[in-house]
Every structure is written in structure tokens, then in C-alpha cells.
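In C-alpha cells, one chain follows: the form predicted alone.
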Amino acid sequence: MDLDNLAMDLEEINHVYKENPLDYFKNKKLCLFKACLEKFFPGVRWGIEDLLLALELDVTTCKSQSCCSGTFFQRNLITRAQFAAINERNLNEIDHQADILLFPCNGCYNSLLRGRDILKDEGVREKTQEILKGLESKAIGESYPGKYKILNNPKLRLIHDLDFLFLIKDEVVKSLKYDLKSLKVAVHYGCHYLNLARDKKNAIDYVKNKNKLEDLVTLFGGLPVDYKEKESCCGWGASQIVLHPKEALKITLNKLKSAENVGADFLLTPCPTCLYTLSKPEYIEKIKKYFGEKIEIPTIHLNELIAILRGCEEERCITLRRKTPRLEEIYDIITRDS
């Protein structure tokens, strides 16, 4: 049974398709994983989908998938086998739909790789298979051989949206209608991206500097700014935001104030969970209540930013909902006549 890492080999693509990495994705079926917190930020999915369609790639939104269940697992609400079974079912369904699975969320990307990794434990693998077999009696939807078995020799490969967008960055830049007009941008990668080792081949890949967001900001005409809390957590911390909200939101406050203190115009992240924590109005109000601090800095997901820079919001992607305090200021500055 092949339980190898399903993460896409980015170095191999860069080597074989060094003239244009986009060529690797042509004639392949792409599927967009639905992150739960996307419902608060519809531009996260529509933004990248519009780009992929413009690049004439074969892309759909994943069908018959469930939540990655990462939050439940991190809060000790489900077992390792239950967690692995949920994500094995997701992988099995999507393996029948696509060749490449794209993730807009650090947690979802980590969860599907982690579920596969957990199966290397023989005891967990046996319990996972029992759970999947138990689903067979409740089968609904399309049936196919092996639907309720651990996926063997999958063709599917997984990639985070940030890694994908950086891989094809030259094509992304060509598609832009606007630039960042030298805006100062603070970046936030998020814990599950900075600390993820499951998609790395060796220790050097794990510890080397992460600079993809900064490089994209520069390519888009912005100025990346360094700040003290750049690599700190957004404050979500799985169960911490529930069990210890004041302590968790102090971390959120430190992050946002640190970016404000260096004059950043907005904060950019590749994760909707981090975006939710950094921008949720109720959290901002609680921060003001707990600490007497008012947060001013806007926050935005990478996919939303690219949609605005491409002029997608004004022409097609009305679901970006720019008429919100979070996006309106960024949108107006970027699209303002020079």
C-alpha cells in the first residue's frame, strides 16, 4: 500500500517545466477544496477559481467532500482513527474527481496530509478501515470499487494555494489589471504553514526561510514590511480561543498592533482560519473590551487580493463583498486612478 506523502513535488515541477510551470497543470483536472470558514469570505474560492478559468485550466469545486475535521481533532473531540477515516474518505472521493487538489487553508492542507501520515501506524490503520467499512451500509451517492477502503496508490496530488500561486507567479502577474501602488504589506503565514514538515523532503526545506508571500507582494508592486510578531500565532490556537479567550486574543492583539506599529497598510494571509481570527468583528470588540485597544489595520486573504488586483471584483466576482470595512479601504486604494 502506498502511504507516501501526497504533497506535490514543487522542485520537480520547477525543474521539468522551468520555462513555464503552468504547463504542468494543463490537461489535468483540478479541484478546489472547500474550507469551512470560506463561507465568511467567499472571495477566497471565487478569487482563485476566476484566475484558473482565465488561464484555461480544467477546474471545479470538490464534490462530496466533508470538513477536514482538523479543529475537532485538535480539540480532542475525535480519535486518530476517526480523523484519518474522515480525510481518507475525502481523498478517496476527490481522487475520483481530479488529479490535483488545491487548498486555500493551512489547516485543511495539513489535515489531509496528517490523516494520511497517521495511517502509517498499523493499529490506527486497522481501526480506520473498520470505520470506513461501517459506512458502507449507509452508502449514498456514486458507488465505485474501493470506495470504503483506505486509498491505495492514489493519483491525486495536493498543493496549497500559496505554493501554487507562487509556482505560476509569472502568469499571475501577467493577469493583473492593478498593482499595489507601493502599499506597505505585513504578511502572516500562519502556524500550520510555517511549521508544516509533512510536505517537505528534508530538514533543510523545513527550516529555510519562508518568503513566498513577501516575493509575491513585491511582484504585485507592494512593499513587504518586517514586524516583531510576524511568525507568531493569529491567536486561534484550536481550543485556546474557546478555553482561554482573553489570553488567545492578547496574542491576536499583539500580532495586529505589531503590524500597525511599522506602518503596514494591511495584513496579508493565505489562510481563512487566520483571517477569521484576525478580522472577526466580535473578536475585535472583545479586544477593545479586554485591553482598551482599537484595531485599525485591514486584513485580507491572498486569493481575495489577487481577485482585486485582477479587476475581478468589479467585473465578475461580486461575492467578494468589497463593501465591508475589511475590504473596502484596500479595494479603493488599489483601484483608484493613478
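The term rigid core refers to the most C-alpha atoms you can superpose between the two forms while keeping them within 1.5 Å. Fair warning: this is a prediction, and the values are worked out from it, not measured in the lab. Positions refer to the first chain, counted from 1. Compared with the form predicted together with its partner chain:
Relative to the superposed core, I330 shifts its CA atom by 2 Å or more between the two forms.
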Contents of the next structure:
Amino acid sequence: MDLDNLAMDLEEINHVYKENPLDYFKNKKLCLFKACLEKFFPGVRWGIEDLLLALELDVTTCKSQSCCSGTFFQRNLITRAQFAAINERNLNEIDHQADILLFPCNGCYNSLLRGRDILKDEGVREKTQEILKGLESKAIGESYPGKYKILNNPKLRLIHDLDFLFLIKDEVVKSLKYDLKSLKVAVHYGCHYLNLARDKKNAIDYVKNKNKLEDLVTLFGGLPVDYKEKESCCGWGASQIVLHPKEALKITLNKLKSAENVGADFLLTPCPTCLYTLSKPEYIEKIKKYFGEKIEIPTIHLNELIAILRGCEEERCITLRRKTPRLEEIYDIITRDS
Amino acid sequence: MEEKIDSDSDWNYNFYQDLIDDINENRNLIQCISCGRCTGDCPAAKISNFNPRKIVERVLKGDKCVLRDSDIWYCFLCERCKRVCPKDKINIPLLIINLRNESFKKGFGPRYTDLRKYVEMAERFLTNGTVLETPLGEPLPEERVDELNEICNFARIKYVFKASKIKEKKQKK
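Okay, that's the form predicted alone, but what's the structure of the form predicted together with its partner chain?
Entire complex below, previous chain first.
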């Protein structure tokens, strides 16, 4: 059974479609994975969906997709085989309707890749297959060939929104109405993008992919700034912020303070979970209460930023409920006609 | 001062063997050279007593008390340790999941009713297929939710879910 990594081979696309990598995506069916935290930040979904439609790409979502269940796996509430079965169910449904699956969230992306990786263990693979077979025997829902099997050599390929946007960066830049007006941007990749399993025997592979956000910021006319806590966690830490808030918020504070100290205007992240942690008003209040520090630096998701730069309606880019005077100011600076 | 050197009797691999019977990949822990890079880069180590280097050492010495310690519940599962480890195949986050599993089995883990946030999320996941209060866009068809329930049979998520129902009944009384 071919259980190769389902992550898209970016190098190959860059090599074969060097004139314009967007050509690879034309005439292909794209599906957007629904991340739970998009609910709080509709601009995360809308930002990428609107861009894809403007680029005349075929884009949908999958109505049979469930949550990635990574949060339950991380708290030991489901077994590895159950986690893998939930993933395979989602992958089967999406493989049935699309060629490419895009992720706006590090957690979901990591969950689906990890679910697939877990299946390399023969014992887990057998248990997962058994669980899926159980579904088939109960004949729940509409069936089609292969629905209840572990996907064998599927056509479906997975790609993180950041990797996708970087791949088609020239087209993204062409679509922008505004630029970043030399604003200083502190980038935050998020642990589950930064620490994704890498091939340690391949030095180039091990160190690559760490400049995509900085490169995009530069292309958008901003100034990426380096800061001490750039690679540190946002503080979410697989729900540590809920279970041990005082300790976890110390990590959040260190991160935000470190970015403020170098004069960054805002933080940019490709993950809605990090965005939630770094910008939730309740957490900012708690930081003030626990540590006596007032934090003002806002955080923006990459998809939201692209929507702002493309001149989309403010309401669609950034939800009102998280608006702060600093965020408002940045929005005004970017959208001011120069 | 004379440095204490571990003797052979300090090491007992029974516990390690039990763990790898559950998750074979953790076999690679034996390669640990105790360099401490995992701990130096660990966010949880900055704010708690969580110390992955020591946890690996305790596992390899057969110290099952590690299952009672609250430390293992502080791990962020950020996978930074896995990335910075100079060894190729040591997966500490997987070891933590392995240890938490054993801890749950022995009754040392958090009580289900203490996992309030998870009670709500588990309930939503098993009734709507999403952890959200209201689904994003179209709700997941009922038969698909049934599939998720079937997949999660006998999982702790179901007990967490049941615990919420028992609590609800008690509150109504």
C-alpha cells in the first residue's frame, strides 16, 4: 500500500510550471478544508475563497467533512486508529469530489498529515481498516466503491494556504489594490507549520520553508522584522491556555511583547488558532491582570491581509468583534490612497 | 566531588517495553543521548516543571511514577522537541501521548468531568460533527454524524460525553 505523504510536491510544480505555477491549478478541482476557528474569523475563509474565484479557479467545500478531531487526539480522547479513521473518512469524501485540498489552519493540516503518517504502523492500519469496515457493514449513508477503505494512492493532494499563496505569489501580487506602505510586520508561522516532520538526513529540506511569510511581506511592500520570540509558540499549546491559563499566557505575553519591542506594527500568521490566542480580547485582559502588561499589537491572518490588500470590503476581511484601535489604524494606513 | 555514575541496576526496561507494546515507534527513545536540546527549546519547560529530557530518562529507568506526575499534562505538543532533537526518529510528543494514555488507564489522568471544555466539544462533535456551537455553512448530514459515532465507539470521548449527560441530570434534580 502506498502511504506516501499526501502533501503536494511544491518543488515539482515549481519545476514543471516555472512560467506560472498557477497553471497547475487550472482545470483542477479545489476544495477548502473547513477549520473550526474560521467561525470567529470569517475573513480567513473568505479571503482565500474570493481570491481563488477571482483567479477563475474551481473551488468548493465538502459538506460531508467533519472537524479534523486533532484536539481530541491530543487529549487522548480518541485512539490513534480512531483518529486515523476520522481522517480517512474525510479524505475519502474529499478525494471523491476534488483534486486539491487547501488548509487555512496549521492544526487541521498537521492533523491530516499526521493521521496518514500514523497509518504506517501496521497495527494501527489494521485497526483503522477494521473500524472503516464496521461502517460499511452497518451501511450508514450513501456508499461508493472504496468509500470505507484506507485511501490507496489517491489523486488528492494537500497544501497549506501559505504554501499555495507563496507558490502563486506573482498572481497574488498582481491582484492587489494596496500595498503595506512599509509597515513593520512580525511574522508568526505557528508550531504546527514550523515543526512539521522534516527529513533530518536532508540538510536542505531540514532548513527550507522558513522565509515564505517574510518574502510575502516584502513582496506586499512591508518590512519583515526579526524578533527574539519569532519561533516560539503562541501559547495555545494544545489547549494549555484553557487548562493552565496563567502559565500559557506567559508564553503569549513573551511573544507579543517581543514583537512590540522591535517596533512591529502587527503580527502576521497563517493559522487561525494562533490568531485566536494572540488576539482574543479576554486573553489580552487576562495578560494585563496576571502580569500588569498592556499589549496593543494586533494579529492578522495571511488570508485576511490579502483580502485587505485586494481592497475587499472591511467587514469581510476583519470581523468587528475583534477590532481594536490599533487594528483600525493599520487598516486605515493600508487602504489610504497613496 | 565525585560524580555519580549510573550503574546497570539503575536501568529497568520493563516500563519502556510496556510503552512500546502500545506504540512501537517509541522504541527509538533508546537512542536518546540526553543532550537536553528538547528541554532547552520547550515552551512548557519555561512555565512549568515539564522536562522532556528527564521524562525520557525516567521512562528508560522504569520509573512509573512519571504517570502520576502532573508534569506530563503540561506538554504543548508543539513538536519543537522533535524538530530540534539531533536524533532522527525520537518522537517525544508521541511519548507524551503514550504516557498520558497509560496515566488515564491507571486512573491518574484528569477526571472526565474536569475536562469541561472537552465535554462541550465532545458533545458537539458527536451530535453535529463539528466542535462549534453552530456548524459552518451546511450542517453535516445525519448519517455522516452516525459514522463518526460509530468510529468513536468505546473511545474516551464517549465517556466524556456521557459524563456531561450525567452532570446535566444531576443539575436538573
